[in-house]
Amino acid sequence: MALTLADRRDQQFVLNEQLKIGELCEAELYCDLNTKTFDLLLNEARNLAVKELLATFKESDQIGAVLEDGAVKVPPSFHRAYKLFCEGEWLTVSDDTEVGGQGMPCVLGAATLELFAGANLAFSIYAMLGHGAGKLYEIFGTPEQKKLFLPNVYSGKWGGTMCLTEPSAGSDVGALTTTAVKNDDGTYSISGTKIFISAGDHDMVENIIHPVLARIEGDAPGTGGISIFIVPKIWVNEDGSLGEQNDVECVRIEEKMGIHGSATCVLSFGAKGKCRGFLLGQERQGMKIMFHMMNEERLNVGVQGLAGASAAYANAVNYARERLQSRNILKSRDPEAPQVPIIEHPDVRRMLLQMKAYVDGLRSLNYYVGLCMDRARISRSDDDKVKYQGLVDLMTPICKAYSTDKGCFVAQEAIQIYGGYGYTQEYPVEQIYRDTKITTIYEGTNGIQAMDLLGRKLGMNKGQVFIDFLGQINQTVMEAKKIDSLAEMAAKVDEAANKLGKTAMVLGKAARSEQVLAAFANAYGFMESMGDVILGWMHLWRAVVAHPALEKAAKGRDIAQAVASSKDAAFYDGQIKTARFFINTMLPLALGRMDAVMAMESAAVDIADGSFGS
């Protein structure tokens, strides 16, 4: 069975009908673009994903990245794919043309990443890290640093990484021990070891420019004393030519559960005392600078979670349509009845619709956040800029944590759809699950995202950002209430959003009291609940858009007849039924979870360590 990717029609629906991204072209920044350009871009991205990246999917898992004689080699098929990726300028889809980008909206960047990561998540990591590092050099670099590094990093000729984690300092970055000593020429001597460095070394580029967190000798402990440095693998001379090896060595690559084609490296800096780097930005501003990249990558990882879900679902649907097994339940006692495709069985349909509900909702969520980034970019009003950027910041931990949790769930359910075959390497879904699992861990584990949501994001601007968010939901609820067939669903989403607001108040108050430990023990349940409410909102929004489109597609015919004979009618009817399914059967679970959060059960923090068992 051929591998398949995200639903083209649904991508178009979200972009053009739900989010109406064509309206962005009214802004000066995008005035030279139009929806036809957007569609062409997405078609080209799909062509690259289908014709080139999917072909690397299996090989990259079986061969993986290997360390030979101190150098990392990627799967052979990656070289052609990476060359074409760079030639298409896909690394900088949403960057300004002044720095070599395509100048497209951020929401298009999310849509293309879904295709690329869905085709091969391991491959997509190299591009993500390269772009993220380049963005740091673009924003915080000196004119000389930008000239020296940015063109080659943004073109993909040189790679990039994110060097934070150390053996004794994982999520606790402030405990790092990598040091920097200033030299007479203004450079710094770097010494230390970094672990779990994605794309830390590989042979698709001629150089890798590492952003490295380190503490300047004598600076204070903790995150406040951390600076960040530009450390080339191969030294770059003032004229841009490559010099000598810069005492940066990959000493090991990790053997992992998935993403075998992605080189996850242990990097040694300065083992021979000859590693140099340039200070990026100001001293002791390292965490502030690096978090710019972290936030970008967390949103990208959210799209990776969506990509895993959409690829797993697309393959599972195709399999369910082809796999013959058992008789139709209405003819189960008829020994002469033929076997039917498993998509006819009610429980398989339940699983598929639950998977579809997550995939569609996650697509709308992640694309919507991309649109908010664009709105913040183009808004002339400072208040609007603040509002849209606030929505991006608020929903970043949701995109990262909720999208990846549900991405893994959908991939797991895809294995269940395939049955025993799904557990074998003959079919793609077991690899999709193994690859997708990393998204719940890197760029800040999902538990950390829940803590970030509670500890930092809910209280932004004295809670006004969260209020603005609830206001966005209310706008959709009011639109839906005008449509009789959607009014009941609108009421349920309204109820869930109001309860979310109440839960946020209770949890936020507890976090500022003697119940602080219990509050953070319940932060994950709140994050899940907020994600469910957002998906309820997204599905209601989809239904509001789909309702008049369905009536138009029906052309006055009975809806059932129209659905049976028209692809458009079937698509829009599917939007409304998926919304019904999520809002009526999945969203109610969030109401119970919010009750549990507000009960502020403290057993998790009260239990003695020894009570966990031996």
Ligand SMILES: Cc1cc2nc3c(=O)[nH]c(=O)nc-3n(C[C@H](O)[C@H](O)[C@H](O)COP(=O)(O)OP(=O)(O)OC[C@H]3O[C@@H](n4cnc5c(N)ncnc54)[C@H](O)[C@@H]3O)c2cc1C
Contents of the next structure:
Amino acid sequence: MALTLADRRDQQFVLNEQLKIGELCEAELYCDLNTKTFDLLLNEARNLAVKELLATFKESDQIGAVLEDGAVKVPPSFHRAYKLFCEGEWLTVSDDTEVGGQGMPCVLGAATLELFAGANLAFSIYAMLGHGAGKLYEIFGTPEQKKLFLPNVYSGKWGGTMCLTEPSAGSDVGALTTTAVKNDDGTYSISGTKIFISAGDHDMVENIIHPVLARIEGDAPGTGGISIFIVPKIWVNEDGSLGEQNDVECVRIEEKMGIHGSATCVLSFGAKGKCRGFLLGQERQGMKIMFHMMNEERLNVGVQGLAGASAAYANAVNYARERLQSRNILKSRDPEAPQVPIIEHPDVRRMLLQMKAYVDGLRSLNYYVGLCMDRARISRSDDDKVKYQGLVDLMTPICKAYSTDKGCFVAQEAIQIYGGYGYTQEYPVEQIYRDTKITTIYEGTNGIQAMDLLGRKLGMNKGQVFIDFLGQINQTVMEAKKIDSLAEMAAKVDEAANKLGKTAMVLGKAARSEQVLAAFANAYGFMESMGDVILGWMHLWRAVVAHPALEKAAKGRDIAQAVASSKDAAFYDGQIKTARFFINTMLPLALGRMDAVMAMESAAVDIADGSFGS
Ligand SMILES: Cc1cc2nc3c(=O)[nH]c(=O)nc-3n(C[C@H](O)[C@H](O)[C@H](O)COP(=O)(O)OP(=O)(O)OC[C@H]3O[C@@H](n4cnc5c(N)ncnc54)[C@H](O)[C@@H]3O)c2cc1C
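Please show me the structure of the same protein in the form predicted in complex with the named molecule, now that we have looked at it in the form predicted on its own.
All chains and molecules follow, beginning with the one already shown.
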């Protein structure tokens, strides 16, 4: 059975019908583009993902990246894929044309990443980090630094990384010990060891330009004393030519549970005392600058979670249509009855529909946040810019944490759909599960995201951002209430959104009181609940769009008849039924969880360390 990817029809539905991205072309920035261009771009991305990247999926896992004689080699099939990826300028889909980008909206960046990461997550990481590092050089680099590094990094000729983590500085980045000392020529000597560095070394590029967090000797401890440096693997001379090898060495690559094709490196900087770097931005602004990359990557990792889910789901649906097992439940007593495809069994349908509800909802969520980035970019009014950027900032931890948690859940359920075969390497879903698991950990663990949501995001602009967010949900609720058959679902989403607002107030107040520990012990439950409410909103929104479209596709026929004979009618009816399933069976669970959050149970922080057992 051929490997398959994200549903093309649903991608188009979200982009063109739900989010109406064609409206972006009214803005000056995108006025040369139109929906036809967007469709073509997405088709091209799908072609590359299906024809080239899927072909690297298995080898990525089986051969993986290897360290030989001090050099990292990627799986052989990556070379052709990377060449085509760079030739297609996929590294810079949504970057300005002046810096070599394709100048497309950010929302399309999310849609193409869903395809690339869904085809091979490990492969997509190299490009993602190259882009993220390039963005830092674009925004914060001096004109000379931009000239020296940006064209080659954005074209993919040179790679990029993000070098934060050290053995004692994981979640606690401020604990890092890598040092920098200023030299007479204005460069800095860097010394320290970074671990877990994705794409830290590899043979698809001729050079790698590392952004490295380090503390200038004498600067204060903690995050406030951190600076950021551009550290080339091979020195780049003033005229752009390559100089001598800089003192940066990959001393080990990690053996991991998944994403074997992604080289996760231990990098030693300055072991021979000869590692040089350039300061990026101002001294002690390192964390502020690196947060730009972290925010970009957090959103990308959210899309990786969606990508794992959508690929796992697409494969599981195909399998469920073909695997014959057991009789239809209505004929279970008839020994002559034939075995049926497992998609006929109610419990398999339950699993599939739950998976579909997460995949569709996550797609809407992640693309919507991409659209908000575009709106922030093109809005003429400052108020709108602030509003849309606020929505992006507020929802970043949800995109990252909720999408990746649910991505893993869907991949796990895909294994269940395959039964015993799902647990074997004969089928792709166990690899998708192993590959996707990292998304809940890197770029700030999901626990850290939940704390970020409570500690930093809920109170942004005195809570106005959260109020704006609830206002967006309310707009959809009002639309849905105008359609009789959706009114009941609208009321349920309304109730859940109101309860989320109340829970946010209770939790926020607790976080500022002597209950602070209990509040943070409940932060995860809040993050999950907010994710559930957003998905309820997204499904209601989908139903509002699908309702008239279904009537149109039915052309006056009975709906069941239309669904049986028209692909379009089946698609739109599927939207409404998926919304019904999510809002009536999954969203109510969030109401209970929100009660639990508001009860502010403190057992998790009250229990003595010794009581956890031996
Ligand atoms: C495959 C892979 C690729 C990676 N790529 C990169 C990369 O390219 N660049 C890079 O710099 N790093 C990278 N990392 C590192 C990754 O970002 C860290 O592993 C992650 O941030 C967690 O840090 P840690 O592993 O030290 O865990 P720890 O920080 O020790 O955390 C362990 C547990 O404690 C929890 N915890 C820690 N502190 C708190 C707190 N204050 N409150 C509540 N809970 C807390 C965490 O949520 C987690 O559950 C990568 C890691 C892996 C495995």
